[in-house]
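Only one chain is included here, represented as structure tokens and corresponding to the form predicted alone.
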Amino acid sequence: MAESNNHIDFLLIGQGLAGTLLAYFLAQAGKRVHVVDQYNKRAATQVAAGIINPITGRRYVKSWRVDELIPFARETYHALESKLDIAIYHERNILRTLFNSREENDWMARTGEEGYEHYMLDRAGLKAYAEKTVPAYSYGEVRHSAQVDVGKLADAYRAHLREQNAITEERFDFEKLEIQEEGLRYGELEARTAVFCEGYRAKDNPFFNYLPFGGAKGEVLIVRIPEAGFEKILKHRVFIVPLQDSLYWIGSTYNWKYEDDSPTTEGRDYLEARLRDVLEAPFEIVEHRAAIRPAVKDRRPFLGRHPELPQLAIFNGLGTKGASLGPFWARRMADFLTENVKLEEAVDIGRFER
């Protein structure tokens, strides 16, 4: 590494979605960034579908801050598409299965509420799904939803970092970290601040393991459904998410108890059975993937500096809504780190005592 690259502003540990987005916004702010990350095909970013869903839960409520999050996410992903010459942001409505008259009535009632008409349709357009899936009692349809190829984004940004000589591809070694009076050193690198974006591995971080991290293992299938022609996302026992070349993401399981991040026979059997319950078209399982999602007690991200070591910071906890939460809070984290803009209490790690 050239000597001129040894002195940086920020050392980022982890290059999943959180690390990728934060690196992008810090670079946009004119800061010198270096990433330390060992590629892992079972990282949550590589396995996730990247669904942006403004209406969630059994009560069909708007996701937290969705009116701000979705426009900003769309703008950010389009900017990254231009920068990296990739296509990752796909606007896709979500068809949501309604299983009985109560659910249908609840859906219809919600569509009439102020602020919901922007996202919810009272009449769903089934198109190809009508002929190739088992009919449900009824359906609702969600607008302004999307699917983001977060794994493709991380891979493309990694290639960009390589070109900039701005990534060390190894697992971070805490023994090599030297905290100094006004900065830190990691091997030959000297930085003002290290930001940990490690996903679920943060539970083993000696500086931030006091935070209430959890981990939820998820398993998914990548299947080929020839001639299906599905363009929307279907939520019917499982998610069926269009990818490309007649491939679809099927998921996911959600397990709090797990031994490792490897795919399991039980997970595959569960997903295949659910898909057969829904799909009337033949399909082929191409791949079975698994990953551990970073989960947070109060379902809000972790942003902030260490309470005793301000040279260390954390940006983590995006969880299952990472595709929508990530851009907005990565920008806020970058503003906090570069301009000392105050963090909102809802995401500041100061809400938890060390």
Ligand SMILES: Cc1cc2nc3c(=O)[nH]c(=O)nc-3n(C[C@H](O)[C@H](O)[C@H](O)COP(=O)(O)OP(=O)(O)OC[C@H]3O[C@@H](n4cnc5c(N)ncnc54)[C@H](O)[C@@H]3O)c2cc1C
Contents of the next structure:
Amino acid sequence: MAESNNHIDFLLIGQGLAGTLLAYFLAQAGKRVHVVDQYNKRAATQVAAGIINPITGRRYVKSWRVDELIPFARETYHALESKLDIAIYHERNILRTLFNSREENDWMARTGEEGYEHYMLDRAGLKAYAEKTVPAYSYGEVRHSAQVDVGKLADAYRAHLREQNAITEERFDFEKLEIQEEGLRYGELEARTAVFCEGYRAKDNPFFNYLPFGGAKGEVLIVRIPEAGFEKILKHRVFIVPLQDSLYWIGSTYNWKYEDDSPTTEGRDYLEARLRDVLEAPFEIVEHRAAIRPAVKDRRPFLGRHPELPQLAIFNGLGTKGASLGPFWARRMADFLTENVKLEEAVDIGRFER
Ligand SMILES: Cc1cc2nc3c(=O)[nH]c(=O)nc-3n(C[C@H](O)[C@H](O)[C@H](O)COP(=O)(O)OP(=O)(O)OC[C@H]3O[C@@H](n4cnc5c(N)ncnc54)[C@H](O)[C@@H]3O)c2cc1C
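Okay, that was the form predicted alone. Show me the form predicted together with the ligand next.
All chains and molecules follow, beginning with the one already shown.
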């Protein structure tokens, strides 16, 4: 293709965390990228805390592929911090409330297992939580966890794309898409491949809506707790996540059934009640937000090209764990798109029948 601003290699649709990371890796590979995104303050990326938590669930098991995901995520976010001159990766231990002796025993047993001592501490250091929260039966502490300001990353990357004239800020219009033999046109733009990174809105994508998208709504509160001084993350039914200026992210709810993506009174009441259960300090609610996670039933991302139209591809399904999954799989998706490196079966959309 001739080199001009309108001739590009990849057209990306959607610039949440998935689109941001993929755009970054494609640009790193020397490809010309243009993004179409309609900013939405209710996109999952704008509402998420961005917690990277290596030990999850009631059985305290390591998250899928976490030994590879976390070091790669850390390296990628640090590289983006330098490139965009922002601070987004905050290494923070997670304190996890253990509600009874059974939970405490399970935790202690797990800390002794091979591969777990790297992430789990048998003694938790409560620090400021000791004075400002209701004491629980016991606590475990997770390390090599982090909180990533994924919304701030998407905003900074959007500013970078604007500077490069590489973003069109509008709702993608499927009527304007013309699929050609060797590529496609979108208005004035000609590209080899379009990659859809639309988050949960992919369920309305006429080419990829055969994939089993779920979508799980989550609501969160942003609260001010003056003088709390918490530095670690606490998980006591809900998460308390330090942001900045005495602000904390409290969340979240998790619903597979919902009418829309608006915040609800029930969601707010639930979160406020959970916070009151644990916090012994006054707080003020500053914001109440909601979004829909691009969650999928088998909890594995969606990567690949359309089975009949290879000009169209998808990078989605980051679910509840975009902050840790995103960098690693965006890099693999970029390698697949640019070098034809085979995708792993677990994430390849070829696992679903069209
Ligand atoms: C309440 C909540 C808490 C969360 N907490 C965490 C957490 O602690 N840790 C973690 O790792 N993950 C967390 N997540 C999950 C995380 O947010 C997601 O995994 C990730 O942000 C998904 O990114 P995405 O780019 O796929 O989707 P999105 O963030 O939804 O971005 C999609 C983008 O595409 C745009 N778009 C869609 N369709 C079109 C169209 N047709 N035309 C133009 N633009 C379009 C949207 O406007 C948006 O900008 C949380 C999510 C929620 C909702």
